[in-house]
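Taking the form predicted alone, here's one chain by itself in structure tokens.
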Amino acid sequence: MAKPVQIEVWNPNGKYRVVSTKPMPGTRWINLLIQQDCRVEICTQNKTILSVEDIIALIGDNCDGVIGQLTEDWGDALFSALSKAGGKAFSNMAVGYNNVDVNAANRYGVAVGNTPGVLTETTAELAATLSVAAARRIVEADEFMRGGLYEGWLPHLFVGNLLKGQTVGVIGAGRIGSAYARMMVEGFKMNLIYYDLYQATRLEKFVTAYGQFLKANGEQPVTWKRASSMDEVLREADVISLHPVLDKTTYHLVNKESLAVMKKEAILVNCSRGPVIDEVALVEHLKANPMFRVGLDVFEDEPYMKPGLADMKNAIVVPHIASASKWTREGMATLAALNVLGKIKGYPIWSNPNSVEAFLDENSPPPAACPSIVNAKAIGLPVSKL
């Protein structure tokens, strides 16, 4: 029998019982559930990642829906427990759902929600931040200062890379990849090379227009190029940011062979999914090429790093914080709650999960729809006509 877990209860007499496996930023998500007669139970257990047994104890015998996290193992055991408790809705507070066995959810008729449409700019900003920090060796210089090692200005002290006029490479030019590319092109006047299975027409038009603006003002225009292969980006770019989806074709997309193709002083940034990079090969490459630098927000075996990575001065490592802006995290909590609430109330599915501004407007009630249910078609949920 699983041990009870600590909880915080809101609206104890609510008709519907909704469980959150973690406290989440903001209070709007709680208030929206309470306003629709939900009893909200928030797990306050002092534990970073809840086990399957912990979550089963949270679900109990009567539960209408659960809001969970990307770190949890949502498979047959949890969907079975939720179904037995009368639940029909689960939502990750995340855009990704690699932790969810969607087929298991389908078998039990449980809707699986996620939270796209609110992370684009925030994630792109962190990728840009890591790019600049790596180029100018900010973390190394900060540690040097804090260690009391600075004795005065020197010509060779922490010489890094100038970004202006260099080439930024983007692998995966979807919403986040394109937003990152625009930031680097407009912010630092970099040229662009990108690889994607689909043509990024809007991005190309943006770079073209910006290039024409620069030329009209007597400056060197920026350029863009759509690469015919990923290797072409790796060979030509000075700064490369990874933004692909994670599947069988992108697992270890960056490996020993692809790292060898890159420039010796290139910068590699990953704010997408950890397993896109072969971390063992990366550590060896960093050791062999001290002027090669990386900025990583995600890791292959999260929360762990492969041996040696933490010792690399030419690596910047941060703990999966790409979405960690106040607006984004509160928005993710709101969308996750509304996914669960919408299924409980029998609402249809929002027609465009990447256009969620209507759900985030605090000055008006959200639409009567589920923002994003990834298995809506599989379990026969209707699409909203709003």
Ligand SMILES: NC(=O)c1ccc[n+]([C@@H]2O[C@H](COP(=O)([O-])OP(=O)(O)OC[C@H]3O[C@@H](n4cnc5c(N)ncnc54)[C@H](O)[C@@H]3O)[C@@H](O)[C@H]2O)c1
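Residue numbers count along the first chain shown, from 1. Model, not experiment: these values are computed from the prediction. Between two forms, the rigid core is the largest collection of C-alphas that superpose within 1.5 Å. What changes on going to the form predicted together with the named molecule:
- If you fit the rigid core between these two forms, you'll see the Cα of N98 move by less than 2 angstroms.
- If you fit the rigid core between these two forms, you'll see the Cα of T71 move by less than 2 angstroms.
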The other form holds:
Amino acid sequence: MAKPVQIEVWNPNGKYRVVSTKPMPGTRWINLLIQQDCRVEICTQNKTILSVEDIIALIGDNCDGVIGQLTEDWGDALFSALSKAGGKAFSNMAVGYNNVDVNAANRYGVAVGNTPGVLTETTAELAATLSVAAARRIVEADEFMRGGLYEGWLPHLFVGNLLKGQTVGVIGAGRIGSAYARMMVEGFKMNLIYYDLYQATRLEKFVTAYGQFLKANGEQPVTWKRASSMDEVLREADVISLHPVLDKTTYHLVNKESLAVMKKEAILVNCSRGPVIDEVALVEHLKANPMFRVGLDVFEDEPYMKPGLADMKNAIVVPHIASASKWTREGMATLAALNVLGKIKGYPIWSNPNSVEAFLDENSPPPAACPSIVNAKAIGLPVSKL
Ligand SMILES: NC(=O)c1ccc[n+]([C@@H]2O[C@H](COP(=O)([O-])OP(=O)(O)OC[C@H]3O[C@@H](n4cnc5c(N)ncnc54)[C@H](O)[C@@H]3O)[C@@H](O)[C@H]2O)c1
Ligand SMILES: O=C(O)[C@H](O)CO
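Since the one above is the form predicted alone, can you give the form predicted together with the named molecule too?
After this comes the whole thing, all chains and molecules, with the earlier chain placed first.
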């Protein structure tokens, strides 16, 4: 049994007990819970990643629901503890839920919530930021200036990659991948090639329409192409951004062999999950190809980087901040809380997890529904008709 953990309690006499394993941005998520007669217990322990034992101690012997984090191992042990405590509601404060054993949750009839949609543009904006920063060697140039090394303008100083008219590649053209693709096409007039298991029809229509607009104005139209394989994207694109889910089909999707088919001066960006890239192979590729550049927000062994990565000047590395805007993180907290609250109150599941704006309007009460439950069908939850 882990030692008792530090907690902050809201509405101590609430009928339902909801635990949050981390303090989360904003207060709307707390108010929405306490207004519905929940006692909210927030773990304030100064420990970045809680262990299974820590969370079992938090759950205790009476708990109606838990809001957890992507850094936590939500499997049989935690869902068993939550079920024994009388709880059937869990939500990740994240859209990705590869840290959750959904089959284990199904065995205990626990709903698994996630937070899609609210973080789409914020995440895509960081992927675009890393793309441009890598293309124009911003971090290297900043360090050069701060190091007092600048002696005046030079023709070859920090020459990087032009984006306009080049090809942007997207692996995983879902919500975020499509938003990123549009930013790079509409913002930098790049041509798109994407690979996904499903056709990104809406994205294709946007790019077609933008191309027609440019042509009507006497400019070179942009184009799109759906690749028949991931390698086709890696071979043709100048900038490639990874936005698939992490599952057994995308683990080490980018490896030594796929890196070898990429252009020697290509840019690779990863704002999905670290294990989508074989990071050991990436470090070797960066060492052997100084003109190849990466922008990484996620890492295979977070919070650690594989040996050598931190020394690479052709790598930009940031600590999993792609969804880190105030509005977005407060919205994620709200969606996660409403997933748990909705399950506790017996609400149906929202019919479109790609459109969650109704839950984010601070001036009106949220719909009486769970924004996004990934195993709703498996545990027989009804879908809202709202
Ligand atoms: N770095 C961050 O802070 C951050 C923020 C948000 C999301 N994410 C990650 O991004 C992922 C995507 O989020 P989303 O909202 O766009 O999800 P999404 O479900 O809308 O899109 C994921 C896409 O990946 C595609 N895909 C699945 N397997 C594939 C494969 N083998 N090859 C190619 N494509 C494949 C799916 O068809 C889908 O279109 C999340 O699962 C999460 O892990 C990271
Ligand atoms: O999956 C997610 O939502 C991110 O990794 C955190 O925002």
